[in-house]
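Starting off, we have a lone chain in the form predicted on its own, written out as structure tokens.
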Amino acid sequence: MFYLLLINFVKEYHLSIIIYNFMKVIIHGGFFSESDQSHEVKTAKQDSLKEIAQKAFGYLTTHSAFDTVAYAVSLLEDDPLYNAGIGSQIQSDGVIRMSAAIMNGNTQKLSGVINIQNVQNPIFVAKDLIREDDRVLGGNGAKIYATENGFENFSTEIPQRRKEYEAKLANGGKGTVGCVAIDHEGKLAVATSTGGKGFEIPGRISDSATVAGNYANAFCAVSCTGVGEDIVSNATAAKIVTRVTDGMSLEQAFSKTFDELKTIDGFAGAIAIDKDGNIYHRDSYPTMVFASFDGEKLEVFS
């Protein structure tokens, strides 16, 4: 009887140990500019993914990867030091619009908004769509729908980003914010939120809320960040998932689609994670700035 009771607890105790390792996290914040950003920006930065990874793995021992992606890119929304949420980027016409998606690997399903106006997470609107059968909504009526369901009018301007846009400066436009995450279950979810790019035309949409910057099956997810356009134009996220769906491994995938971006001097940096646990991470010009954790190694750019 000894015997069992032992046999049965480190049965137990090494499944905990392998659901433990299987579950990882890692988050982007767009890009760091030595030219434009000081060494007490790229700092601040990094103690901060350092903090929002260990954060977020923290909520995927409790919950979900289709939750934590969602709530990882909450604090990075609530974190001016990110062009999403609070640091958003001011447009031509003085107006911030902002753009967040998330999709579930599991379900395939995917949900975004799209120049959304005076909410405080973006991606919070965009998690409470994947119920509803439209599920990407752009600019007035994706407002009028956060309204009706709860979220209260917040303003994301700050004086930082107002007097950039006075001066025309705009540092860090480059940026966007995700996640990615795969949970105990072995499932997989993907977030992206962006504040634009600034000074662009009224209207402009970023790849964030297409599945170009934001994609993910059952075998993997990506994250994009960098210039919408191109990501877009070369289908970044989608591209990467496909090839992994098809055989190829992490790296290989990023390989072919970063060389594809070569051709048209794209400007983009992405995350990923497959079924397998394996994390990888690639941008075309440096620096990216990310993290990751997995309960045991944390990783952050440098």
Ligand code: ASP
Given for the second form:
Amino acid sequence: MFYLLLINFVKEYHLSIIIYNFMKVIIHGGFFSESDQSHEVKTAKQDSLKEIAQKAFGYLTTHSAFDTVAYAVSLLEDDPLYNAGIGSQIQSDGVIRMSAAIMNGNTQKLSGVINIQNVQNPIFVAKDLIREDDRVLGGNGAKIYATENGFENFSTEIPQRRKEYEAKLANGGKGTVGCVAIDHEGKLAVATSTGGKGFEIPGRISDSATVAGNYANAFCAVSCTGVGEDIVSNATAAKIVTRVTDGMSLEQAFSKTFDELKTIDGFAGAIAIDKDGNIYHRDSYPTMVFASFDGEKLEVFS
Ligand code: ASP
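Now show me the form predicted together with the named molecule, since the one above was the form predicted on its own.
Complete assembly follows, chain above in first position.
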């Protein structure tokens, strides 16, 4: 009897270790450029990404990958360091329009909002839309849906962005945010949120709420940042996921896809996890800011 109990205990113990080791989360916060951002900004981004990666992992221990990616992206949206949610870029007509999408690799459903105004967390509106037949809403329709579903009017503008806008300093604060996670059941999910490029023509559509910027299935999940037009031209996230589905390793899939991006001199970065829990990230122009955490190993961009 004692041995039976012991065996069961060992089995359970091992199982929980395996489960614990399987869960992983990787997040990104767009790009960092030594030439137009200070050392303080770099350190602040490193600290914030480390903290959010750990919080997201803690959340993942009791939630699905799908719930976790939305949670992680909402934390990134709430941090004014990034160009998503609070701190989003202002467009050429002085208005902030944000886009966000989420994809459940298990059900292969994507939902998103494109060019939504005045909500604190576009990713939560995107997440609510997963239960609808019409899952990607744009502009006014997205805002009306958000209001009807209890999202309060909220201005995500910060004085720094207004100053940049007024000085017409289109210094390309590429700071889209994203999260990819694998949960204890091996299910994958991805979420991405952006304030856009800054100073864009009103109506421009970013990659972030498309399958080029945010894509997942049962084999792989990918979130991108960079110049939306380049990411869409290269179908970046969808290509990487398809290649992994067809048998390539993450490294091979990234390598081929980023080689193709080079032919258009594309500017992009991407983070990914595959069904076996492998993590990968790469950028075409340094440096994408990212952090990953698996409960033990915490990695952050340098
Ligand atoms: N991909 C975003 C866009 O083009 C920008 C970014 O990643 O910062 O709208």
